[in-house]
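Here's a solo chain for you in structure tokens, the form predicted on its own.
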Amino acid sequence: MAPTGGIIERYRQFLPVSDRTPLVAMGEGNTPLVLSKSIGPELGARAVYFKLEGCNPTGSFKDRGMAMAIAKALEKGARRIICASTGNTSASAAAYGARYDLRCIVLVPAGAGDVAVGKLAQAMAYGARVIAVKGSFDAALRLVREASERLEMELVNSVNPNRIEGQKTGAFEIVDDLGDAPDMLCIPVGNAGNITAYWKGFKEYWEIAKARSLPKMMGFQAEGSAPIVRGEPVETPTTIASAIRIGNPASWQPALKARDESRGRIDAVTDEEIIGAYLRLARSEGVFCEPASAASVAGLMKLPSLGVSLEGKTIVCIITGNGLKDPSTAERRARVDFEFVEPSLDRVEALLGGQASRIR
């Protein structure tokens, strides 16, 4: 059998990595890069392009991260990890923890919507053993800093440098794929630990000319949750994008580096332009993401109001996490209401000769 690789056994000499550090490995990275048919094409952009980084392990593009802090916490001979998550988190973090022997323990917001349940039933079947904060995510976070301190465990959240490491891999395989990096680079903001990595990823491969170029980092918060919009923390964040429902992010420094050093922005989309971009990217391309993933498109798709030219230019869009892992979004959202219809060939062509015209 070929052994399991990664992004540590891919990318191990951009890493702090050594002899010391163990192969963690769960197939994470080499995510596929998907031409837009519809929404490239409509804009006028060269191309647009979708990292589906819900082709990782957990769904999510959290598992290159975690790689990294993983077997950087088992070089340290750590025996427990702890995180606060609003989902994507947890399940990354239980599932290495579950592989490698190292008990998961997980802070939730307790909020009803705070967390998705197709996340938090991950997190549950890799045996993480789960607490609800009655509070915030930031609340939560807050506490599993203190938490690790005390206790002695391993703090796997994006604060974790380990995790940015890791991360910034994604940045490494656009270019590897696409010959040089894109134009501007399209990405959702919770946390903001994603984009301060990519944006790391980007400037290493230049620095040593793999890249001729370096993309403006485009970073999208949702409305009601976008601190770094308003310039300050947002205390009670609301949005159906529940995986960046996070109203003071741990690296809003760096990601406001990443913003300026790129020349690029951050800005908000509506929850409606969230649910749009999701639809859309369903129908038209083929691609189920969870909301906060279609908040890199639903930016994308509002930055010619904006002023801000595609023309020609070429794009990557973050697609951060699968559609399956909220996948009640779609059920709200998305739902068409079943004919039902008699087990007789003559009665479903009946029943489609109405619709003709629909079907090809």
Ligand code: AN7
Second form
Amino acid sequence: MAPTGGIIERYRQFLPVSDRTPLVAMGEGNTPLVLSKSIGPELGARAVYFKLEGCNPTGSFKDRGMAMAIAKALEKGARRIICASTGNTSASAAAYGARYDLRCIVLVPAGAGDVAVGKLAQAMAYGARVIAVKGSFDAALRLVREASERLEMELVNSVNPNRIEGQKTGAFEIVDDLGDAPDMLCIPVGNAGNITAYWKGFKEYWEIAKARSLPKMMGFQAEGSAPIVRGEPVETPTTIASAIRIGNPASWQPALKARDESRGRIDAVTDEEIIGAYLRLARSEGVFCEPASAASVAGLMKLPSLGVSLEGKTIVCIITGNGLKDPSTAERRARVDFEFVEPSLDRVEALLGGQASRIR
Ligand code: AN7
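Having seen the form predicted on its own, can you show the form predicted in complex with this ligand?
Below, the chain from earlier opens the complete complex, with every other chain and molecule after it.
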């Protein structure tokens, strides 16, 4: 048994694992499902939970799928892995590559702010070869799909079905924790691999009666990067949520299937709504996530205005990545003026003894 735990060991009977598959693990999965104490009650829901995927080893949900993809890559004797990424996939691939001696090559969009600094710092620290493509994420993904075939490298984007297999374990954990599926799952949508994976996981558990119900899948794209909502690719996607700045999602069709089979929806949220949810999560729930992750909560908070009743509902929001991934957004959007003080107790008392702090 692997002392480092992980999703492959825990869910191996549901995963493409044989005796020859290495138990790749560094503590991914088993993430907290935290009850909302402010947003849920305000919305009149029965219960809203946040699944904190930022608690995975590299700080995002990608580690679930990456563990599985790396296990299968090792099983077939791959030496090099490659991916395109808005940041988190590259950080995850680089970490598992480092741990399991696979040379890791990542292609990221080259524009300023295209990849949050925390993610780039991670990929570099883990020793990946980082190549900046003068184009969008979509262009980088097109390139790696072709390059991986021509150069015999293992592609570890979510077009690799092993990534989806690993990521579906998030749905298993929710059902294992709640005893059934929630009424709704709120999830950010970028390349649309994760919504595809969660739907697969919920269905698989339902088919073997581990869950009595299926959730409505509620996906949220950023308004400037909402190809699925618009029904056509977006040539130059824009949004503050760089992780989901994707104009032509690879798993577009499976995402539509998840939406339609579950009688859910895929909607857009504005950057303003994303930042509102981002600060609300931090300040009233103590949950610091990256902007893309806040899209799930921004979407949830918007549902009543779209005519969706939340009354009596149990809802899970997937908080896909840690806020520390993108410190620049926090610095820009959460800044309050610093207060300076002389190193004297009297001065500190003068500052704090009277009215409450200005922060709120
Ligand atoms: C925090 O890392 O696409 O819909 O290259 O990092 O499965 O793409 C990241 C996506 C949501 C969207 N939240 O998930 C990448 C990348 C965070 C993310 C998404 C991403 P998908």
